[in-house]
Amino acid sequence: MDSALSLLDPAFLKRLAARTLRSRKRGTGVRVGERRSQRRGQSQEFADHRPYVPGDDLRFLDWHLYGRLDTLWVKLFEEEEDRVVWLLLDSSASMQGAKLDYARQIAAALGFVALGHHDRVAVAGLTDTIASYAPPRRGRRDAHALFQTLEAVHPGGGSDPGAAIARLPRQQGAGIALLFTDFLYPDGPDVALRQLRARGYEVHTFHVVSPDELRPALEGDLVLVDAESGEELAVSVDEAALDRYEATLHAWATEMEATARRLGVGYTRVLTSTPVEDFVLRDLERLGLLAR
């Protein structure tokens, strides 16, 4: 099957057509129109006015505030950085079945977005090491290859995230750091929201959750083993065993909404079970992640 159509329907792709990923930094500078040229992927608007100076493009002149003014002025235009977007997925064997696929399709959602708007998008899975990696793409026409990356992203192995992006390839220019992972980490999300933070990025988590985990539909004596260590934990489990599980899981969950917040980092926690087009078109522009 193609790839855009088994992760997107193709009618969810023209609707995302004309959303942008929204960012919280802008670029620095300001600078006439005229350079607008010389950086690929740059977009500008405008920002301000300044008297001419012999040398100035002409193209670049009010000509309505001459005709007001009776002088000439040059419009300046404020700059935005070169951006690169990372999709960065948790691959770790946590994260198999309904997570992953999930994750995929809200990163190939949110890629879409900015490659449509040349921001440069790389994709990384992510365990206890850089499990997958694809270096960054510009413009629409590589949808088709970033849609097959994430694709290609498969489950297992440990979980070790901030191990695995200090491997992370350095990109020039500002950065938005997309995570989508489960938390499930031996030694909490610390290190790795830090070392993505440290990178001066705009990181933004997204904590996927299958309903499955919020209350197992488990009942009786049982061996439960750990999906990424192998471990096995002997349990009885009853109504009163998956009420304080239910408990703890939540407890769990907003201290790592508490954690990443402290951080300056964005959370949003997203069930499985929510339609993929209602959470992307809904949620993230309620959010104000994405924009119309």
Contents of the next structure:
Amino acid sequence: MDSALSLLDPAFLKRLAARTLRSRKRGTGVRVGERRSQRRGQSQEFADHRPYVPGDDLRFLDWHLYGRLDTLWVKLFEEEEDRVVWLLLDSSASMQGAKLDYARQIAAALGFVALGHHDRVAVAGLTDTIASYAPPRRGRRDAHALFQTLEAVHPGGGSDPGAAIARLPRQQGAGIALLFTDFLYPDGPDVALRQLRARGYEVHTFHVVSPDELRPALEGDLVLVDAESGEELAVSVDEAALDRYEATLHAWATEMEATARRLGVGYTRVLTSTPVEDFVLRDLERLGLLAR
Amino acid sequence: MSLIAPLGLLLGLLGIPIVAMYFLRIRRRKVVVPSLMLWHALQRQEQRASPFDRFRRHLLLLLQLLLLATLVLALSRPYIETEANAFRSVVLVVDTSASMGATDGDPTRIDTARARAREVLGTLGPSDEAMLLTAGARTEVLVPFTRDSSEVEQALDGVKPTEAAGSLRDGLQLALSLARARPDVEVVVLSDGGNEDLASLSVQGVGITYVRVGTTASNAGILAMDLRRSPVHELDRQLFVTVESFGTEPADATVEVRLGTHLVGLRNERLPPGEPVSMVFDVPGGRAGVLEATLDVPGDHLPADDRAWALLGAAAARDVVLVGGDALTARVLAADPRVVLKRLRPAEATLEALAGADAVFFLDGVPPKGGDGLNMALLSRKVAGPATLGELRPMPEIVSWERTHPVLRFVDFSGATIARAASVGDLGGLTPLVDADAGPLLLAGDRAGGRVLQATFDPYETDLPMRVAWPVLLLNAVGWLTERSGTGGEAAILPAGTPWVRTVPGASAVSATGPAGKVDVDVLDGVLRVVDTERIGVYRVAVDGSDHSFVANLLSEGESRIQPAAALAIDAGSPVTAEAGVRPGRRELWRPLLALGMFLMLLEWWAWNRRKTA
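Could you output the structure for the form predicted together with the partner chain, given that the previous block was the form predicted on its own?
All chains and molecules follow, beginning with the one already shown.
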């Protein structure tokens, strides 16, 4: 199997093909896609009537109404447009290992669904800058390229998602930003989330947590080295310390969730031990992020 | 709480390396974690945590330091003073020397010592052990280490003061060596201190308590007594008595000397304190019996040194045999009322004939072979003796003579004429008494069994028989030759507590009585031995019907000087001062500290293990 496609199982991809990525709000796209746009347009779906004014396209006059009412009304249609789906992977050093792998797989799954519905899917690896970037693609035929792009996201570097997002190229139209991260940001996630919201995106965060993080397999007197900054911290770890750590982690995760909610950002915590298929097909459907 | 070995606290400095190692030990393993963010948060939390939580982090270190502190404290041997005696075992050393019989105790010092000893026994716990030994003329272990206090108390009842000079030093030495063999033994000395030099004893970590008994120094005693022949009359005796008062004031003393019930002499003297006073009593001869000197001083506290005895031997018959010789010599010898003279011809002088003789005078003939044990005067150059005689030399000139020798007492050789004398080759172990230019004229000495007086001249070739010197020499010779035969001299005066030893060949039926009744006599190969002489007085030893009596007197300045010592000068540097009573015990705390240490060690192990397996 191609290494890029190894991200996802073909059977899983087949099941994904029937899904659609649901948005909680309407965006504005630049191309006619499968999503309804706020702009009334030329799609086949009727939206409303308005009185004719000179200059209107005569093709949209409702002759049936003119016959009944003797007044010229123009038919307005919902314009179906495409949208941009940002797959933003936190590729800082803290994501190294299972977390980044897991994030890639969910991103690949959601990206695959988005491509199948003619959304434009862009990928960026974020550290304290943009570590990698792939411009928007459209159509399922680009799935392979998308997977390759995701594979190419390598961990390393610090965490400053705010700075990285500020550098993201702006895309026309509205969209969805899916941020896969461990939230281990020294300065917190606020700036980054606000920036994404400011761009008008619907933002959803996936807080990727590895079981190792929940209760690290540490014991004794250790020097902990920060994977990102290289900073060292001498600690003595015993059962009690681990209990306190666990409590701290839960408090912090809850705080992250609260922050996300406060900023109008979706938040889903996922353990890397959860099978990807279960998470995508079951949990995300239940959350309303994916639909059949 | 006090410390016995405060220097042990210096080991507490080991805490510094322990703390240093605790913080440096730790070659911490490096572990890469995604982020320190949460760990920092955790640390901040812990800094805000309660002191108890922080304490828990260093629980192991704290336990180790506590363990060290416990051990260091145990090593410095802390103790608390308690009512009960802290020692597990006690060696009671009761002084039984004569001075312990002083009547300034309750009523005597030994009674006080016994009471104090019981107090000490009363402080012992049920598992504590006690040993009782007495230090008198002899050191005796009365009760070896036992937990049965009643056994020791029972033995205490039997402890009496002797009337002999004792050695506290020997008793202490034994007690200290016994105490060193066990842990936690205290030697309790119940004594008036004695007057010995104890500086060479080493305590070496053994606890020692000196319980002083006695309060006063007021005492006077007979320090010396001797019975001698009177220089004036052969049969008379003179009794020398030395007395001294040890009080602080002059004491009026009455010294009485009795022969049996007959008063021989009486002196009233004012004894200046600390100065010995000697007096001489003339004892008329002709009577035998027990001479007893008594000292009477008001306020005297020690009876044992107020009496002393001497045995005045009867002018017992001395069997003297004259072999050869002339009538004059025979008459001279017979003139001594003590002498029973028998004359033999030279041919009759066989060993059998001479057996039993106290002295044999040869003026002719040959001493029988095997007669070495006889006391002999070989008063002719023709009689062979130990000294080998050589050629004759004419007219030897007398150069000097031993005037102090008993044989030559009052003998004047000046002007004596000797026609010829034999030269002497080998002296045969004899000592020259009279020297002439040609060599010795008269020799004397002790041989294996008897005494020998040998002349190198023939008295009939001299003018000696015509001089006064001759009979004097003969009688002196009788006295000297029979001196050791037991028939002529005075009985021995022994210091009390000294074994009496006498050789009586073939002794079989032996019995002895002392001042306190029958005493044991050991007989081994003709040697009689009376060991139990710790009572002063007259000891009568009957051997096959003959009397071998002797007397035992205290005559010890050390015992008469009854002032109790303020301290026992043991271990020169740190004398053991007297305790007013039984001092409060020291309860050493190292045992509970050690137990605590063990507990802390277990706790530390548990904590370490828990942390490791967590």
